[in-house]
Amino acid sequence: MKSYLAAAIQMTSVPDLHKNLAQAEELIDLAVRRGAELVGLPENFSFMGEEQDKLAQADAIARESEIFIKKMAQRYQVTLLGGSFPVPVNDTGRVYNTTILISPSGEELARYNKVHLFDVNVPDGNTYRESSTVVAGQQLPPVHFSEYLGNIGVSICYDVRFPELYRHLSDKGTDIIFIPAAFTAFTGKDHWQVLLQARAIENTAYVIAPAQTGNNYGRRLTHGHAVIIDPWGTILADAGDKPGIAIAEINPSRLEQVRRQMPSLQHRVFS
């Protein structure tokens, strides 16, 4: 594993596939021009809109999102996490919430269907029922083992509240954890940063958390603050509340230092 720059992209995705893809390309281009070799897009990067509109366009969104991610990875010669996008599930009328990790040659390195679905009554008066349109994944997230970038684990948004999923990634040897999200503005102000820092600290791993921000559609407001966090829990970069990027160094020496100084994973009594 070498030292390199990683970028977490922050977007305000809307109910317009092609507008979102254009915004994503601009931000990927910005990240690469600043030297990033590992780049992540946020959850629902290619479409955020009403559920019925998402389902009606799901075939096109899935097809064009995957083509786009592979094309961007090849064009810019980066390893790219495709945030997440809907993938139709057979004839169920529903979709998976799927993320894919793509190599600079356009090869799929990892694929994960979100396991934990956001069915929550938020105190701001909004109710979310992700399970009404999304089928929960049945497999724990994979780890991609890279000699150059480190071992990369993936997850999606609401997963961050379930530490057992990240302990699975840690047990598999993860060095870098992706958590692309579209965190609500209401929950984000209290929980986003502290949950991400906890996942980094307890697993002594880097966390890269791309994010949605602002008013995506209707009353759907997202928190922003795409961040990169080191294994000590230090926030290395924060994209604030506007579209942009958080970019920071992933340093294997820092990883080794923290794991040596705080070897908590070796001290586990229960597993």
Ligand SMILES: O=C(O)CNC(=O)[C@H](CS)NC(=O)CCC(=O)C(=O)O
Second form
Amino acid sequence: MKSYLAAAIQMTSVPDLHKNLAQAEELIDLAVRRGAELVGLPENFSFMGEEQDKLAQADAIARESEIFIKKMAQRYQVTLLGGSFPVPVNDTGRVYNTTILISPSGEELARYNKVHLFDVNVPDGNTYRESSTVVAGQQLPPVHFSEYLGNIGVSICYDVRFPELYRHLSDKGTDIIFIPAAFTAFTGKDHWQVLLQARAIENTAYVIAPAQTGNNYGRRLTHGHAVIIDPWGTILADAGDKPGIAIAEINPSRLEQVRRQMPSLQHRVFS
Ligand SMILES: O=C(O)CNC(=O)[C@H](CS)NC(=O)CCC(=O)C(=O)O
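Mind pulling up the form predicted together with the named molecule next to the form predicted on its own we just looked at?
Below, the chain from earlier opens the complete complex, with every other chain and molecule after it.
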């Protein structure tokens, strides 16, 4: 593993596939011009909208999102996480909420269907029933083992509240955890940063968390603050609340240093 720059992209995706792909490309271009070699897009980067609109367009969103991610990874010669996008599940009328990690040659390195679905009545009065349109993934997320970039584990948004998933990634040797999200503004203000820092600290791993921000559609407000966090829990970069990027160094000596200074993974009793 070498030292390199990673970027977490922050977008305001709207109910317009092509507009979102154009916004995503601009930000990938910016990240690459600043030197990033590993880049992540947020959850639902290619479409944020009413559940029924998303379902109606799911075939096109799935097809074009996947082509787009592969094309961008090759065009910009980066390893790219396609935060998440809907992928129709045969005969269910529903979709998986899927993320894919693509190499600079356009090869699929990892694929994961979101396991924990956001079925929550948020105290601000908004109700989320992700399971009405999404089929829950049935498998733990994969880790991509890379000699150059480190071992990369993936997850999606609401998963961040389930530490057992990250302990699994950590057991598999994860150095860098992706958590692309579309956190609600209401839960985000109190929980987002704390949860992300906890996952970084308890697993002594880097966390890269691309995010949605602002008013995506209707009354849907997302929290923003795409961040990159080091294995000590320090926020290395924060994208604020406007579309943009958080960019920071992923450094193997820092990783080794923190794992030496705080060897908590070696002191586990219940495993
Ligand atoms: O809403 C959409 O349009 C698209 N879907 C999402 O953004 C997903 C599923 S509803 N959002 C989350 O998982 C938020 C989790 C969260 O905010 C928390 O855990 O507090």
